[in-house]
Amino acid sequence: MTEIELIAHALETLGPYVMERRADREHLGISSKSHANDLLTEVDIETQRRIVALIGAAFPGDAIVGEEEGYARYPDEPGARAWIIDPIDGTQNFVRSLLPEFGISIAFARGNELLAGGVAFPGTGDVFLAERGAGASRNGRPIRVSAVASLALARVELDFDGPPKRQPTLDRARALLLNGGQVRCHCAAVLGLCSIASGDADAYVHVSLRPWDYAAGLLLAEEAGGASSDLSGHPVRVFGENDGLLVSNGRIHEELLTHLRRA
């Protein structure tokens, strides 16, 4: 079994799982992570340790770096072979929404190059999977960026955060809510990378996020034509600190940089 092929599977195995206790979401247990709006339930828990099972089994030795139960934490070594894992990104849409808008997310890297990554939306049974250098797909169909060319007509993925965030949030992209053709906030972070990755966004924009949160959907975002920086424009580093984090089809990049800079 390949990286990507065990992605494929772990993604297509628990979708049914995450929407069956979903459907029975007012009984589960529910708390809080760093701040109350952050949060976390039994079925991010049982989701992560079931990728850690599949993970465990096919490549014994890999690092995991998950965002729940003591996962949170990088490769010791530089060029460790290494996975990452966000088992529901939008938890809060998950527990509190009209529509599914969360999504599993399984990334495989070596050192810092992400080499293999995959996004399941169980609510729509979409399936996003990309490989470096061999493009990406969603359902096994190939998909690209947009052609947007301006942030005067771009949909703009602004990711608001929690309390502790909004500020900086609004300090670094005020110039984008006064100028983007659209400005949305979906609360999920690879939700607004596969967006781009599909060609139905144009860019994503948040102060500050780890691997975890990005992982998957930024190597998608890559394979179909996107380009990434952090906010000041530099590479983006998957085992380091980030600037926040800057993902759009390639066009409208330098743009939002200008804007990003002046802030």
Given for the second form:
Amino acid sequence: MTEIELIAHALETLGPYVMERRADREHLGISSKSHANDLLTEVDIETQRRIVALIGAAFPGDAIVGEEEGYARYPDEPGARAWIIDPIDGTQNFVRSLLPEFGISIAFARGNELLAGGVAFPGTGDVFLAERGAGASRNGRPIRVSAVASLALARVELDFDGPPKRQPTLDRARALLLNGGQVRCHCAAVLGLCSIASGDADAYVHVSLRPWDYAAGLLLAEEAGGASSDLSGHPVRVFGENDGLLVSNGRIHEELLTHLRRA
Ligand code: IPD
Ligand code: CA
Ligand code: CA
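Same protein, different state: after the form predicted on its own, show the form predicted in complex with D-MYO-inositol-1-phosphate.
Following is the full complex, with the preceding chain placed first.
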């Protein structure tokens, strides 16, 4: 089994489990982590456990970096084979939202180089997959970023965290709200990033994310022809310090950076 095959298999088997649990929203086993809006459910934990078990069986010895249960540690060894898991990205939307705007995200990297990744949206059944150098697909069909060439016509996905990080978001949001064609906030990193990959959005902005939030979605957007940097224009280092994340269709990247740097 190759890495991308494992990712595809995990996403396809876990999507139905996650939806089955969401159908009984009274019994998700909800708790909070760093603050009251940072939610965790039993489904996040069980989904991560199942992904960890699949990886452990197929690729024993690989590092596993995941959001939950003590896996939130970056590999010590540079260039290590590492899997990066967000069992549910958009947990707030998983717990409480009319639309199921959340996803399961799995990526494989060697050091900071993302090599394979996939995101499943169990609510729609969509599965996005990408391998470095081989393009990106949605449900088996190749996808490309949009051709929108100016911020004034762009659809921008602005994403943000709980109250502790709102001020830096606000500083950047002003420039986007004043200059972007449309600004949307779905608050699920996977949704924003896959929307860039599929051409349904033109830019995604966040002031502070962790690798499990964006690893698979970033590879998908890049393989669909998109561009990425941090908000200062520096390359993104998956296991390094970044000044937020900017992912776009490429054509409006410099224009976005001009506004974001000024903010
Ligand atoms: C969150 C989502 C959200 C982003 C937050 C993340 P979670 O992940 O990606 O879009 O704004 O910063 O923590 O907690 O739902 O996995
Ligand atoms: Ca997340
Ligand atoms: Ca999560």
